[in-house]
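As a starting point, one isolated chain is supplied in structure tokens, in the form predicted alone.
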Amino acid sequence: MREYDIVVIGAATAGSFFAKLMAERGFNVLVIDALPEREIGKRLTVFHLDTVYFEKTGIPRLADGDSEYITSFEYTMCESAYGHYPRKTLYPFTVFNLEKFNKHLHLWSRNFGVNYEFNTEFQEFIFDEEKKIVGVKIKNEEGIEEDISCRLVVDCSGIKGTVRCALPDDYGIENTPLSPRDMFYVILRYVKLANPIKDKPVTSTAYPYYKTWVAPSDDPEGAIFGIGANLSYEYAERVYKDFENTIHLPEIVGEPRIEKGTTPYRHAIYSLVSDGFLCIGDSAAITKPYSGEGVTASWNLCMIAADIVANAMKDGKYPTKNALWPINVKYSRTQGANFAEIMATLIGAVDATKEENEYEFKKSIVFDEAVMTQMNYAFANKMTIRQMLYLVNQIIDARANGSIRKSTISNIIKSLLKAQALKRHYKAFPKNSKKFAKWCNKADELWKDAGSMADLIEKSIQE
């Protein structure tokens, strides 16, 4: 039987970063993937990545001339649901190929010593007498299967958790799989442009009432017109439409080149670890809830996780729940109460008629060009107090003047005390397991007081 010290399952983005962190700590780690190389990332052609992160991940910076390399602004723009009112957030990001930046980071995470099986499926678990994980079964692309040896299993293995659902029970970490109503359904749009020279984009521009956005493409004459939507591709198209027909889009030629995929949009899973077990990524549930993109979000994740499992796994003890536990503790106190904050705001936003969005964009409600540009760069809500009087002020002048709904006003206020209530739970989640059960009851009466985005939708195809 072969024997590692770490096994990871899943080589995209998440995988291959935790992957080089414990390879470059000492560990031997195996990274295997049910794809072939070539089929890693394919999914997607085009994503975004925060230029920032190259930084402070020390990936090897890409630039003008690399192939995974399609471009990068500084700031992203966002308007009105009538496409008025334009907010600039100052926050630089970078375009690549999907597929060929994972080959990238295949590269660079070798030359730490990291290995790679690809045509290789994730069978079941090897547990020990003590009914702990020690090990997994693989199979490769002949059929053969083969009992691996290991301290510790890594789920990046994508939005399904084939991984994480494939435990028992009783082993302390959620085991059902996202459902519809826990997913963005993402359309995106390749489009050759009539007038590249006038019309092609310089930055990505959204649009929060439809949940689109207007990017650049890998095509010099082209763009990408995108979309994300709860419950299923059907209900995204009908969005589309609608954004179609209310806003001024450039003219294109010929028909677009159409890519589906699904990203998490949910809370994370309460607990990422058990004996053995870290949970990263799409599997946790991992991603930024104003945008709905997971690669910098996981790599958070996997930066706060490396010291500590490197710890509990250190002179060859076995990792057990209780030593991977401050990965939850510190996890959950930072990235995860400020994306729980996050989402409890923005279901409470985004719960307006296309002319309250108008005003809300027109009098800075909630679409505010700081406080979007800090949470891009501290993935958190921060709002000073004057900021925080200045949103209240408006909002007490919106009802005054009839623009927005007694009921939006109210729905704007719940879900920012809320979203409070929900940060001050996750910045108290507890230091051992022992009151873990008592704290995530809690939890589930907050998120479903706090309710969520596929609610908002289904109330209203209802209406």
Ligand SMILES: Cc1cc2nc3c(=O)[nH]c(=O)nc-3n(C[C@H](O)[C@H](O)[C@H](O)COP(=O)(O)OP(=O)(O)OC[C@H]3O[C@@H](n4cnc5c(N)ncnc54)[C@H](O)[C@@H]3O)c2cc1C
Given for the second form:
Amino acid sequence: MREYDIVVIGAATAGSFFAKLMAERGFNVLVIDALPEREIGKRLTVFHLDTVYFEKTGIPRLADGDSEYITSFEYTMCESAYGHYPRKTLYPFTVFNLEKFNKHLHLWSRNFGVNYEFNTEFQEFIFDEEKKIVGVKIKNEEGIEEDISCRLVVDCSGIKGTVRCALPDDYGIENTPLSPRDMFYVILRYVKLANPIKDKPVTSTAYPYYKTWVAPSDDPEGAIFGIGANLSYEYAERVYKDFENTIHLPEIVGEPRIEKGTTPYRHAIYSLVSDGFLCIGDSAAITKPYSGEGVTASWNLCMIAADIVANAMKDGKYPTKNALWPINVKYSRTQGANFAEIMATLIGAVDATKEENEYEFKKSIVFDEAVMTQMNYAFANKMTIRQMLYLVNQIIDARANGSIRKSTISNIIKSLLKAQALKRHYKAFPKNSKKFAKWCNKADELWKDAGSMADLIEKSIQE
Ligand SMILES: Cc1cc2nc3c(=O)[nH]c(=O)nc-3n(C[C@H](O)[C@H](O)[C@H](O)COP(=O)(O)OP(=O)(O)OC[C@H]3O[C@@H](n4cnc5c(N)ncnc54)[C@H](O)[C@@H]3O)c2cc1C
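One more: the block was the form predicted alone; return the form predicted in complex with this ligand.
Starting with the chain above, the whole complex follows.
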């Protein structure tokens, strides 16, 4: 039987980066992917990454002249529901072709000793007599099955979570697929501009009221008109119509080319680890709650996990659930707590009318340039006391002059309080697994109380 220290399932952004971190720490790592190499990442053409992450992760920076590079911008824009109050976020993004970028990651991580096998599918786990994971059964492109022995299996298999969902019920990991209500439905329209010289976007402009954006595409004469919505593609199309009818979009020629996909939109699975097992990426539902972007959010988890895994596997040790548990603690108390706070806050903000959204932009309530820039850098709500007092003042004013309904203000305040309760709870994630069941029960209660975007949208449709 072939033997590796670590087998990673999924050779996309999460799997390749984590594999590199472990190979660099001296482990023998195999990454398998069900797809041929040229197909990985092909589901999407144009992709954005926070530029600062090239430095944070050490991944060689993409620049003009690299085949995968499309463009980059130093800031992004955010617009109100009627498009009258542009706000700038000073946070750079790099735009590139995802399929080529995955190949770039494979080349880079191979230099550190990572082994890749493509057209190779995970079939099932292999357990020892104590029912602990000790390997995986895989099937290659010729349909030949093979048992591989390893001490750690890392699930980076994407939104379907096929690997974690193959775990037995008593393994301590959530093993059900994400529900369709826990996803963000993204539709990208690649359009050809009628007047590219005048209309070609130089940065990405988001319209949070509709969750739409206009951004550069790989076509120098084109653009992307994108939308992401909770609930369903049908609902996304309905909101897109309203967007098109309200905002003056650049004139286009011909029919747009459409790309569609889903990204997780819910809290991460509560425990990411068990005996000989770790879950990262979309499979663990690690995405930024304010944009649905998952790559850099997962890279943060990879960086948290790498040294803990290395320590748990030092000198040939088997990585037990207890030895890997600090990954749960560190993740939940940092990015997990920040994402919980932001997601619960946003749930309260969706109920505003277009007019209210317009006023919120005008008065920089919620959509404040400094707050948004800070949030992008920290992946967290970093409002200072001064900014908080300003916000409260503006809300009181808005209520007094009737610009925002009482129910909208009450929703915002309630969601802020629920968000704080969730953040406190994540910050108190148990140091060991003994109190975990109790922590999960309380977390379930708090999330139920916070509600979900899909439920709110459905309610508003029915009304
Ligand atoms: C339309 C759209 C646009 C997006 N744009 C952005 C963006 O601009 N920036 C951003 O950060 N995020 C974006 N996202 C989110 C982002 O795509 C994901 O968060 C990210 O790609 C997840 O990476 P991953 O490595 O976890 O999983 P994936 O990229 O889904 O990779 C999983 C891999 O596992 C393999 N696999 C699955 N099952 C098996 C199996 N049984 N055996 C072997 N291999 C298997 C798959 O073939 C696949 O290659 C977007 C999402 C959508 C839908």
